[in-house]
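Shown here is one chain on its own, the form predicted on its own, set out as structure tokens.
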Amino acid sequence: MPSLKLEKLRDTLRALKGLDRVNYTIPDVWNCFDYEGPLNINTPDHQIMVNPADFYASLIETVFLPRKNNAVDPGLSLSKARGETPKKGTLAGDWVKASVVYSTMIRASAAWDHDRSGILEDTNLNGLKETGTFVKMLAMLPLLEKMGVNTVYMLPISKFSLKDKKGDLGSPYGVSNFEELDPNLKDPLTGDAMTLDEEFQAFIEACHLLDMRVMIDIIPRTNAVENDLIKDHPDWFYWIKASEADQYAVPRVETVGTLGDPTLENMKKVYAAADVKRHLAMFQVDPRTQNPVLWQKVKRHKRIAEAIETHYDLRIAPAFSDYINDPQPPWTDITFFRMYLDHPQATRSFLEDPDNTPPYILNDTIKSNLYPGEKPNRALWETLADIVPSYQKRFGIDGARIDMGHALPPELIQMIFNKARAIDPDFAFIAEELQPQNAASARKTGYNMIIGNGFILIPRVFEGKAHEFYYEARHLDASVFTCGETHDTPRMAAREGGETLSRTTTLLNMFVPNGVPFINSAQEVFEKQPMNLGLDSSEADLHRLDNDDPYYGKLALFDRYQFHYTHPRRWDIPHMLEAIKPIRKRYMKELLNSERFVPIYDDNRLFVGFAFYKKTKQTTGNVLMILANLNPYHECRMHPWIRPVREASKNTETVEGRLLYSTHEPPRVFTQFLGADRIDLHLGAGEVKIVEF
């Protein structure tokens, strides 16, 4: 039996004192355990009054411990201490197609106002922290098991830079530092008794015990304009002069519509746009480079960047997107990465004198995957291949999403596959692949699945686009999420249909052929302020919030931010998931194979329907039907077809079936078929009916 860091948290907790007279409340949500320690006080607003020490600790005793026959070695994810190795004709890493995701941003996950005084600290009159940190999410993970969760997608943990930042705390992709954990999520509770990096593996130790996988968010692509390999490596990155810092920006090119793509017969055009060779003007030499004896001194300075710029006049080019004339601006707190030494072979003769023109930032520079130059900056792969390994060993991760993988290198992607799948074979990673049409190549490429675009189709049933993907991502090469909202986007509650629609999707999503069902933090109790502006956004959802919410206007990536876990409607989408948790577990071998599956349709294009059936040695099958009103405003009264389900499952008769779970009635005998080739079917506004015969 491994010793388990969560015995070490557990006896830190139980040997503090005083904290019984500490003013510390949590909202409800985060009691799945039933907790009955000391100063256990219901509030009118849906917190409980505990005793922080107490809480977390008898968190431990009562839901993670007891598990200890399920513990894992730290440095071994699940599939290792299990001894599991991809099944022949699969991919390493395809358990995360049985997978069911909660995307969380520790930072604001497991933040909350605990002494109640309106503003959300890094360390209140108490002493405590009031964002989030790894020992205060533990008390998120009972819950996340009772919506029948399994994987745990963490956005970035790293240690991130200040530096230019946006909003109240920064950014959490502006990495300063791959190796090291943001030390934001250190909790005070443990003071010096615990490491970071300790509490972290606490974490992970915890979410293995009850099963769960844990991936990680890793940024190769992109860093932060103050990072530390600067110091050792300045030629890795784009330089301006910082005294013309104020004057860089996107580069207009007229001759190209706005989102141009950059292929080959637009870059022509954008090298010679007049506002582009402004643009490459602005770029220098690095320091080191311009005076090596003077970058000695330099780079020993704590404050690197600002050592620069007073001793240079140079400071690092922000990144932007590789979109021709798209219309955000650059990303101030962020550049990218150089990944070759050379300029582009593709596109070095459109420049009037490439062998004197600095490494700059332009639109095929980024996409370094259809650009490449001739000398791969092969130290700075090692090194980007080296961040997900480095996680394996010492906390024991079990995947990966890459972002912005699709524009790196193909042969840098492999080097990561590589590294990675030799430490575990059975390691899983996630393509930020929004495009249906590539997940075939992203799957040829080594990943296990793509995040896809339900998130923009979804949404829109009234368009049609939630119908079309419902139906269509059965096709798709790789499985999908199947999400109508990310961190990026706006949320699900906040759309057309609100509410209703949210919690109709979310049990949808949970039985999409080809789908794995993805649940963004705070979605489950109907958030409705987005956590960024990144995608199908615009300035309106920025303001989802009463004027009056303390968190009016701001974005949890960037700014202090709690969820509002108290919302009178927060057990709704638990347990609904909870229920239909066996349901799925039943029908998941059925789920996974797309030959028994069979799509139900209806005239009404507001309907959905899937079948599942089971291959038995008798002719006949179990069949699942899931049956939905897309719908959020008004009842419907339809006939789907039901004719091809018979005939795949072998079942021809008219028998009766049972109404395993509805979002709008109990479970009861189900009879409503009309011969053997339709039902009549009645399903209230954004009702889910999930029928088995």
Given for the second form:
Protein chains: 2
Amino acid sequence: MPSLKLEKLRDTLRALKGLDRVNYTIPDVWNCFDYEGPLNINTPDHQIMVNPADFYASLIETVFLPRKNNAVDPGLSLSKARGETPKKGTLAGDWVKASVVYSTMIRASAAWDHDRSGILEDTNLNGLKETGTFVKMLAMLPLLEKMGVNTVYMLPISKFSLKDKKGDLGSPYGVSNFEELDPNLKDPLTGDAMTLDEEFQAFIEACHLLDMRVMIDIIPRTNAVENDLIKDHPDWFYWIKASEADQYAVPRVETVGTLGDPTLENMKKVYAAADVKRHLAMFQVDPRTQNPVLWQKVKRHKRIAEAIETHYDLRIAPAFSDYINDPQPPWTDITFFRMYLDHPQATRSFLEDPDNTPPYILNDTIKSNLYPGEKPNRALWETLADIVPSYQKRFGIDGARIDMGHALPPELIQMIFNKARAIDPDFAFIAEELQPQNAASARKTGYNMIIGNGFILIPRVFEGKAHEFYYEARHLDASVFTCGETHDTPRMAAREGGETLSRTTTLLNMFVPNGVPFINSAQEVFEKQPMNLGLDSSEADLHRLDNDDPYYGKLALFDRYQFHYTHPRRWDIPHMLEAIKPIRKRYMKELLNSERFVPIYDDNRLFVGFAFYKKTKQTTGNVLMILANLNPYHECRMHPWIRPVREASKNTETVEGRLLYSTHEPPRVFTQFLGADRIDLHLGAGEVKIVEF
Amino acid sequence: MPSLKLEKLRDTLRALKGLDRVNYTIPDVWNCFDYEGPLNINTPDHQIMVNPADFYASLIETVFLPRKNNAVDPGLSLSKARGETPKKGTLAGDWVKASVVYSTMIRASAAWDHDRSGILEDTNLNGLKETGTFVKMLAMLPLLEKMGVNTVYMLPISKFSLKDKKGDLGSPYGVSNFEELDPNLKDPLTGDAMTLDEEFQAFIEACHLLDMRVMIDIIPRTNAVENDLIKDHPDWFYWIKASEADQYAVPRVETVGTLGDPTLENMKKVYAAADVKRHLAMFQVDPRTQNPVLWQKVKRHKRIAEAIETHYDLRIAPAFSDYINDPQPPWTDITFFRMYLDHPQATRSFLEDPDNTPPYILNDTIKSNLYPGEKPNRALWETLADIVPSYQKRFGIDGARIDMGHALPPELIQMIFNKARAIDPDFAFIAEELQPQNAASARKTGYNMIIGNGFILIPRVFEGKAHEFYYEARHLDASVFTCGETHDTPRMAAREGGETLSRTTTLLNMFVPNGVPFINSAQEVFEKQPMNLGLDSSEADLHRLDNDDPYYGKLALFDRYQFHYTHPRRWDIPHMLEAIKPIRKRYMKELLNSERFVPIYDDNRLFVGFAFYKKTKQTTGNVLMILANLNPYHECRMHPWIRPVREASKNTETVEGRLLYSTHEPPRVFTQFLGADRIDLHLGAGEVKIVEF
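Just the form predicted on its own so far, so send over the form predicted in complex with a further copy of the same chain.
Then the entire complex follows, led off by the chain already shown.
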């Protein structure tokens, strides 16, 4: 009996027959382990034709199993397996501050048109799946390891609703069952020999064997309008009449401006508005309360939402933005949970007849951190707080991001944290918090880090915002992600500066004090098409591909999508990140300690420079300088001040430096005469130089 | 029982099972018949994924079999099947003068990397052949028909020698057996159910059903150094010592310049040269004559050439150019036949000891039209004259090109013509004659047309040579091919003017008085890489593709090669030729009759204009003007003189014209005022306008 699911997967693949004549290709970046299969043909467009069973089995045998150590269980979180607990003075899960995070959406990241039909099929010519699966995602792990990634962050992998789905496939954010995995992630290669849960277990084992942690994305605030909790908990939801659903709209408040904050003062105006009264009048009592006897029949229906419409004329009310007068229409695929069983304490007096007003969605009820009721929905809170533990126990995950955690009741957040850290005392949480000013409170809440606004500022190089971000990040009270893009934003490679600037910032992001490098899926191959138009995007961002590209106008979050892994320059970023991996490792302590850091300033706002000082008695090899020219068009000369270097070296005349890495030239050693304690360095357009003294 | 081989092929394909999961693509230009198969997926790169058995069977059912007419046997030449004989005053085979010829090398024209592995395999992942076969070539015929092609001209299809082969696959010009077809042209799809001969028969039937004639290329002058005639006829060849073969070289004659003609005067100098004496001393008597008893044993050897080397130290002498001091090295893969059993009459006295000089290769012996002996090698001549009849009887071919016919004894040529035309009184012959001044004598010999030098002059647009060719062709005593390229030359699309000029001349070539349009394989898709560097080429022509192209540096004549059928503008030329097909048909009589033709002259040497006058009583629709601007960079204005048009229309003020076709704009009717009997026309860069008055 194999003890690991990875071994079971290998055995299952090895037992498969008849796949040696299947025409199956993978992008060559999926082969970072020098695969030596009997079928192993490089096609002219950077793909490799392989026998899929042999390829994935060889991958497991070559990359993962040799790292197996019988004393350590890769099925547990890394900290638990190693028996690590947080160091004194640090928070549980603070390992995340030293990590390099790769964000992946398995369905898209591991998608490939293996039969090259031009269509990304669920079942291709040979009965194989072309959208992503956990099994196929294994092939990306060696590439991630090459790039120094040590934390795999996954967009939601739970079962989601297909009702009124967006795009070809629907959004994984419309979760319909928190416990079950998205059945589309099951690989048909293993057939019935393995379950989807086992394949995810195998994936986690593989990550852990490579010393990579795994984080998932959980969404306790919203849920799909069609979901598995309705049956037993109709009272956890907001209801409107099905026959009036087409009139459901974001209420318009003339007395407040666009995107108004739900302050108490504003909420008074909201409740006074005529359109809000119209809106409130739409809400209904939940069906079970309306007719408990009928409910016993209706709840057994397979298509429960349809049955509720037929028998009660009720439908779950869609969610909408918590800003007052947000121009976005309602999000028809998702809804909010009722966090409290009564109306908000602070605003219920604004209601004309609170006792006879059914539960309703409004800017206050959905912002339950600011507007709590008196009766917490304990049963719901327990359910939500059990999601992470369930994934910890079944799969041994290492951390989680809490989607919209800041809109949840603080007690619920604490329940979630406490339950998770009771199981794994080193479990990490990331706050979906974009505002740097909220860093301190997030940290106080127990989050290890916040997302921050790097992806908004870093792309704005020419407005000086990137400069601002890079120099200010160290002052934040929590670590932030350093990234120019996320799954919600446009791609760096599609912005001004294009591939050049994408590469420049990807490297610079690895050395930002207080920053956690975050690589968005396919950023490493200069993917141009965003995955979603959620943040900082316009309609034009939908069309970043040539119009004869099979994925033109498609978004990975909703549609069948494969990344452009065969890009001609696909190895540039992986090779670059591989080269600087040992440098980052050597200076990790200094990167985490702001006292060892000195910024290098210049008039030029397109220049960013950092210096890190090691506390050693050696006279050389103790200062690292990162010098980045964010101008993708023009070269520049820099004259960093290096008195500490000169003083340490006790040589007043010259200084010797080592160019450890450059995006533009090979490493070399150089000696310079010093003038006014400054050296003279040339940086090409978009160049990053990493120099050690 | 199916009566046609095409029907047998269809039945064989229909009986195949298990091909519905095979990943097999074809270029979309192979589907000019709106294929509607169960598997029919357009890939993003202009290929179609099909079940090959269903695709080729549907092709036969949709395109060919509906044209079947039980009264006419498509297995016979078109003329025989229709009972056509040459018209009075014309030569047998003069149908070729009205034809549009497509030159194809089946191995390359029907090649495709069906499994897209990047390698053109003999047996791919699915056991299918990727180099060309007669069966696959069927898929090109609808494209040819669309372009108005009515004669398919095939480069050699006979079995060729693989000894010391050139390139990956060897040259089809190194024939080793005139009777047998090249076994590589057999399609494995039909397995043992059909023979190669049957597949070729099916191909010929398909051509004939589309009213296309088929011509082959025969090579009676040379043969592979390893061939099947050696066994029974060692005395038909020239021999040297195998142990001295590495010293075999083209003899150097200091007293004659480079590329000297083998005139009698020059031959005297040749025989006097020391290096020629060295050369002559190398030749040996044939092995059978040397030792007839041993020969009985040796001839039974499977690898006869090796056995002859072992037992006799003899090897067949390689051929070389018939020019004196040609810098080309010997052509080590082919040899010449001994056309006469004695030394040349005119030069034998130059030999020191004629009676004891074994047969030898020299500039005179290999130019047997100029230097006959007294003892014709009758048995060889009969063999050579029987080649064409054998193909006529077995396959019903319609004509042939004679390779290097002008170097053969005239009586042999007559034997070849007489035997072929005894079987088919309308059989056509094309002379491999490039010199226009030899047109009359070729015609007198019985050739229907010569190749001519269009492919040398037409590409030289900027030197005025294209102009010269187009205006002079009508004065030649035999029809010539109008073409800017052949399988031996660089491609028009790779010359100055590129795709623009290639399209311009391809259209103009359809309307040249006394010209026979000739389309080189893949010219229609702007193929850039030559098939051979035989004529008018330099080493640079070997590198016309991007260096990451899988066929970079490859030549179709020798290597595994597939044409670039998926070119983005692949439909431009086919659509253009399809559009002008009815125009050419309507003016066919005038095109063939120089009296109905008037050239349109202009100062501009990059302008070519022709007018054709119909003898009718109608006042309109009887004058066709072809106006071509061969300048690919600049537009021009033309003022063709049209007094005959004006006189015919009896209108002195205005003239009405119809733009029937333009490469640059849609058809339209226009009226112009006349000044000095001239109209005013604008031609865009590279534009051809076809106007009717």
